[in-house]
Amino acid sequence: MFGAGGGTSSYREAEETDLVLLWGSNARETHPIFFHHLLRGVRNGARLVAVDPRRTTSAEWADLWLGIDVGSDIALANAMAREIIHAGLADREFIARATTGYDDYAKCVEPYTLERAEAETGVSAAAIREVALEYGRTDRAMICWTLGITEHHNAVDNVLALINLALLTGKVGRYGCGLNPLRGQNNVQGGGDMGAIPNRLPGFQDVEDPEKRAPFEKAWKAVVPPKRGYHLSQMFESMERGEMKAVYIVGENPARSEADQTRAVRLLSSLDHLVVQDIFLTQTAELAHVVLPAAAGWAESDGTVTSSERRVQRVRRALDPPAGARDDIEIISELARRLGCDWGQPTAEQVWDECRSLSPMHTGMAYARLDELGGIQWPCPDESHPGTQFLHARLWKDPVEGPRAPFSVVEHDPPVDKLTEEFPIRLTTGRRLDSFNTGVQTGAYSSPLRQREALLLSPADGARLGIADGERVRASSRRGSVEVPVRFDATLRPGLAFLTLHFPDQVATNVLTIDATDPKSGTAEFKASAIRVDKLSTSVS
């Protein structure tokens, strides 16, 4: 919507804002570094509103918790927008100068009355109105979100609904305001910045634009394919059609991380050639024809990482890789040489300097400056530039510099996996503080915080089903079943269950999840599966 895929604000702003809407994010457990900054803001007087189906450990710190029904975020956002408009709190001057599409957007949100929103979301009309008016009246407010917004079949529309709220109230492009997708791993932002997106070159430059491709083709002395590639979901669809027969996977464990795990394993196992480059022999690597052992990027490599606030920082090798493992740059360069393209033996700094020469938003980030300044936030167009603390100040220029920001018409669209009498419980998934993704990097280490994986249920559901706390049950979706112990959790409302994907050897959670995907982003709907829970038979056959 704004031309670059990065959070608009800095961590410092979270400490000095007046209001934070933490939407679909248990940041205390999944983004603990950012949450420290957020808590500093709370201690400085900021109000915190948590929007989450669960009363998470993050929501415990909130002034107000909106216990939203899974998948009803657009209905909530549109109802808030309607209330803001009717209360006269829309920033009409900003809208007229800096945005497009407002009239169509206003018509879209008009049917989302407080009564309709309460029915769709499960949040009381009074609470929706309170948050809407507070967001509209507060001078400085930020919206932060994570997978609770994006792991849905309408992920992009969910994000657009939040962007609409910021545009409606002029809360973007100013200090202490903004829109911030928190990154769940230490270099997710950097991966996107470097072009690990099907339609982008480094620096978010459109691969289908001949003018953007030209400098890369000149530097690389090769033709850059002019069409966008596949995102991950499209890759699996291509495997299923028998078109994609060879796959090279670097630092990913899709045999355990993909929704509908059974399908993912079947398709990976059917490939003619699978290469996996990783620091561990993951479940995906066990399926591979060739495994390339890699150095651990956080301790055994040189390079850079980029945080959620767009800050590029140096990474330095502290240890040599173990025998047989090699740095990713070395592996890829050697592979290129054997394919007939000799790059020599580039260092991490040489690779970075090439990137700076081709990506305008990184041009001023020489290693020496990254060291001197403790990291730099992009965009940084030259070596006299200090970096950019917050994005899109251009929207407050008169006239606006560059394109105006568009409102988007988005409608409530409930989860694909419908609740029925056969599958009456909504399963949502997430992460915990002590563990990391599929558990490959953390599962072998003990933690005093860690408990064995269990299906979390409300005590009321346990009583209704005649299940005891700790009892082993069968959880089933329309795609498969797993046996799992139950643990009662008072943070869950009746009808809502929770699992992580950290311990696939204990519970194959992604056997239950649905691979309904967002057509724009390819993101699967991990957050909204329909399940039933059955007592295991105690009879002896």
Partner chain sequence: MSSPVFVGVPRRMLQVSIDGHDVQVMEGMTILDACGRLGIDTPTLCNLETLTPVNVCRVCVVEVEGSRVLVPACSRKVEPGMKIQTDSERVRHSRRLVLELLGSSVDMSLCAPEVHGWMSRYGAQPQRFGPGAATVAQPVKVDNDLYVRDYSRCILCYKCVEACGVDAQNTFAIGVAGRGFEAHISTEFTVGLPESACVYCGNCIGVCPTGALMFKSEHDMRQADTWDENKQHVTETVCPYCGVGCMLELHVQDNSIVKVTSPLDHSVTSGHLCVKGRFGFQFVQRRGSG
Contents of the next structure:
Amino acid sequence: MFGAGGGTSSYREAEETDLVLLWGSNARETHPIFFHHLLRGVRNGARLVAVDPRRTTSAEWADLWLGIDVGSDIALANAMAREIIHAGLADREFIARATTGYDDYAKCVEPYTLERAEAETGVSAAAIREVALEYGRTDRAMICWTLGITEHHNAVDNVLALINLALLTGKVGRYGCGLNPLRGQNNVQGGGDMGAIPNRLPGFQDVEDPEKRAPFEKAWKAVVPPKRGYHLSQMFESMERGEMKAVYIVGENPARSEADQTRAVRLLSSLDHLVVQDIFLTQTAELAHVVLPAAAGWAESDGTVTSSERRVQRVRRALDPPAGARDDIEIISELARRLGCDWGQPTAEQVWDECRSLSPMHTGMAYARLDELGGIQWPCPDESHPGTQFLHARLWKDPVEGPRAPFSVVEHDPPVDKLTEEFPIRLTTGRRLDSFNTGVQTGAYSSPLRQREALLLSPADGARLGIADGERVRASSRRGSVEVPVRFDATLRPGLAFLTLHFPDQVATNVLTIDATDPKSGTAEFKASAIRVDKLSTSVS
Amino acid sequence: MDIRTTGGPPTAAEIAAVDAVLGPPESLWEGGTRVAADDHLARGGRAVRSKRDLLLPVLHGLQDEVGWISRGGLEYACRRLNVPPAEAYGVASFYDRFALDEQPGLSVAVCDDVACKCAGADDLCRELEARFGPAGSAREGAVWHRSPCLGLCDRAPAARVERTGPSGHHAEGRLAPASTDGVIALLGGGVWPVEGEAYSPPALRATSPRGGEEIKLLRRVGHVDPQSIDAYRAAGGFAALRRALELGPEAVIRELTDAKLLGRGGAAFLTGRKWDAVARAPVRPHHLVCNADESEPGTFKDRVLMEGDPFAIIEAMTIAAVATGCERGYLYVRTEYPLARHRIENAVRLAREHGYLGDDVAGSGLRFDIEVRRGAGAYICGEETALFNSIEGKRGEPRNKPPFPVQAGLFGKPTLVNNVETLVNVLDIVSEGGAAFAATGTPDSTGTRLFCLSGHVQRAGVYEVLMGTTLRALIDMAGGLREGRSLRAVLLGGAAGSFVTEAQLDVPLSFEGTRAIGATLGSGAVMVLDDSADLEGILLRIARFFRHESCGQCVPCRVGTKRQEEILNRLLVDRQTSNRDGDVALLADIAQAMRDASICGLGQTAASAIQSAVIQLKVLNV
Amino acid sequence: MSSPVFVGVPRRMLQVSIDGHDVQVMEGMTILDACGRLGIDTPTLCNLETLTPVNVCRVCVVEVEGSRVLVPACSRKVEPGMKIQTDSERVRHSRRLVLELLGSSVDMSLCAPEVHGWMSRYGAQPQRFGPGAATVAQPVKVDNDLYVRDYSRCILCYKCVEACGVDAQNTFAIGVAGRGFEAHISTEFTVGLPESACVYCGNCIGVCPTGALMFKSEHDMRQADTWDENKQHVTETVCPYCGVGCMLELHVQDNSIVKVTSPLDHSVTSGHLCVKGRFGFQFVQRRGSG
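Hand over the structure of the form predicted together with the partner chain; the form predicted alone is what we had up.
Next comes the full complex, this chain leading.
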């Protein structure tokens, strides 16, 4: 948030806050242990509001569930802001001291009346008002989100809309308040920390800022390219234009995980040179010219990962990797050597110590301290620093330390894949408790919870279409179609369907999803496709 | 809460039974069918979870109207109340009343506890076995069971009959004294005992050698129509409440403190101190609980008060609420007392209609109301913290103390809990002053006390006498023993009490008097046993009682009561001669651990009667 | 605006006497904590620092001056001037009886070594209740591929119910059912786990002190007599799945993960995991062979 890409709060704060807005997150199933902290908060008296098109198992815990239509998050957030402003609940003092751009923001949200928000979201005006006022009045409140916010064509705007709410009411930078993206993978945060995003060096340092580049260039005795790189979607666009001809993929399975899978496979197959470094021979690896078998980062090698509360923690080697598989550091060092740079054979700790010397937010995190403290939350600028429980306390200093936090003007922009008579059902996607992503890892254990993948459909839709529970149907979007069994789910409202991405071999969900992509983050709109469902016997095509 | 139900849909009868308690569901999310508003909104969380305390009423509804609790029925209740099925099952399986498999619609519970045993209950059961079949086995839609004390010891042997389920309207009745022919006829579907409207309590034995001037608690019982609020008012009812409102909370508590009233439930705590502690507790709200779960074998005085003078209890609860700042009161009455429950419910309704309960108590501007809750067949729920858990819709497991109820009781809030008899004493204390009350009885045990005489006496019943009256005088009041019989022992204080011998009959019945001989007044049960008593059988019954009633929470009681019964059986039934001394020592070892290390009074007293029989009556020396 | 630094509630020090030694302890501590400070080993079975004390096993009881009955050290808070005896005749008697009563009814052979140490310290002889003493023996329940339930070993400490319920997982797949000696841990109507609300987080296994709840991998290896804790090493690492950062303890024997736990004192997990973290490790050792 505002320059540092991590959740602002600690899990512990969820136990002691007054209100949690769980927005586009089924944390009960996707972040079960964070949900333990959240439920401790609920037991301690916190109220829980869930914003989600589906009444998920998380939403079942909520005092109030707002079942918005898919992709109407900004309409809801802006209408809440308008209500908060009109009720006099905006924190004028905080806004004046610690933020910029309020007037434009207030002007922007003014047209978002409750009536308009009700029309866009489906949620009653009264309920929107209730949640707005509650968020405005509560002393401490947290907003937590996951892919329900970010897997949209306007992902960044969605996030900004939530940040706006926190700035409006002064609910960031204080204990028990905050803005928290719950990371979907064990080191998404750490990847960002380490600069594995197009525009950043380790420690979220701007690659386009010569002053930030200089220490790296000095340490590495090399020039760091001064321009930001491509994010994933831009890379595929570049491949499509025939510009990007060689790709080195480490630990990703885009042949299955990308939206509009047919296109992804086509582009990967057409590369001059594809190198895949992975612990499995994934579907992507099968397309590769060279496969580099790797050790499993969490159990076969040493290193660190960073969690959703910015906690850097040690991973350790517990097992010997299978014959031929090598540690990532070893593979990369070996590649470097063959490319003419002898880095020697650094240990994970040596690599980390170099990182600490260049990334101020990690400087105090020596391995010995990470071991002793059970991980440390960044920023941790020196070895006497305990780490940082929550970010942006600086905004409450008078005068504010560092830059002020900007409001952003964001407008509602419905999903790209429009619902029409031909494609009348909104398909959304998500995860289940016992499975993970494309199922490469979770497929290996025998989960008693696992059911065959099926298209979850409202019983009312089933009846309307003459489909029986369990019947195989054809589900089609503007991009393709799949055969899939139907499972009725009474918690889904008519017009809303659900699939996971866990079982691509059973149901190629990503044949249906749209690759409409957020221009700023590169994430695709997995959460909103328009589909139709046809009985197989009466299907024309 | 994300609960999962896989047991299939409930039947129409189950839905009706649950909805009769909770009202129809308003949404899909509450277990109903989808309505338009459900598409985009659900309310849940705390508002729904806060209905957890209706779990027992809902389970009673299912038991009454369906006759048992099926998976579908339980899960529908769970959906409605947002209670996980495994928890609800744990609760349902805790209480004797709830059947978790299909049961015959007609059941008769035959008491074979101590007092009924003295009146031939064993013969009755034997004859039933021979003529109908063994206890627990169904025949033609009917079944009979053996039961612990039903609180009808004045009319032993007693039986209780209940009709549930789709075969007909739910009904309860009792047969006391019960005969084999009577029970057989009931099981065959006929001769339903008529109670309720036409029923009047038994003649009271409230006489005393001194002309009855100490009859206070019982003075309206049998003389004033218990179903008429006008009759109660004509007999001076609600004067104490008016007086209490004039005095104000602090003065009422002062009178109570001056009266030195000790709690009549068994623990004998200073009532004034308890009220004061609740009144001063800073945490709000405060709750009031009237403990009417009278289940101690041999005890039936609270039943007589509830059946015969229900308005007095309502009035006393209202005074207690006014004095201690409670806005909500619960009266928890054991399920085996249907008439008492109906009389109390009627009294609450009438008191509410006449403005004694509700948002403006007797014109004072204060708010107070009473909810009647029904136990479900668990002796342990007479323990105050187990009772709280039961009201909260949980298993009746006692809590560790501290914290005490005055700090954290029902729903975790400061709670005043008093027994029925204790509360009824409050009326005269408020009307006549604490000093006048303190002048009666003994200096340390003020006032009168109700005793429940049963067993081998001529006239069993409830007797009100001044504290300090001797046990001998009390037994004489009840007409003494039958002709030609001599006294074997008196079981004082019920199953949790202890045996007193002939030589100890001159003990004054006061808290300090009984303490001096190592006995206890307990709940006021006085079970008189003559030389015809099957003392060994009684000990085995007591051991079985505690094994059956142990909640199972703590090890000393859960396993200790089991071992105690096993060893007694070994000694008295199997008559093993080897290692007799070892077994007697083992019993004493278990007794000490149960007394020292159990969580609650049940475990702490589960060996007391048996040990006193070993020591006082030398039962195992034969 | 107020300063946003959380410092916790201030506590004061109290003086209590334990076995004749005066000691200063922090207000809010339990007697068990205070005994720990003095290095007094107090037996406990149902106590765990991450769970709400249920004080049901009663093996930790101590004698407190002025109290009619013994009090559980695990839940009773210290009070100023409290005089505590941890090794009096009464205390030793009750501790012995608790261990004997449990030992006579439950298979405690897989309890931690310290439990057996307490048995001998207090001279517990469970067999003295005779061969006819009732037990909770019953067949092992194996109804899924992840973990087994052997209630012959269940001492009814309530820990699994707490971990499945309010203290961690809030799934409530199991509860205590029945009453008295028949009280037992159960799903609704004793349905198998696949039909229950169980989400296989295994947090019940993580807190079980007797081996009644066990990884199926451990159960199978014990059946095959290949389970060997001397050949196992435990390595701490971070779960490979979502971004919460749960710390795992991988128990490895012969280069295979045979069990996964989490440290009780880790601020993220408090020892609790989800199904993926607890059981989802197999993928790492199913490579290379195929």
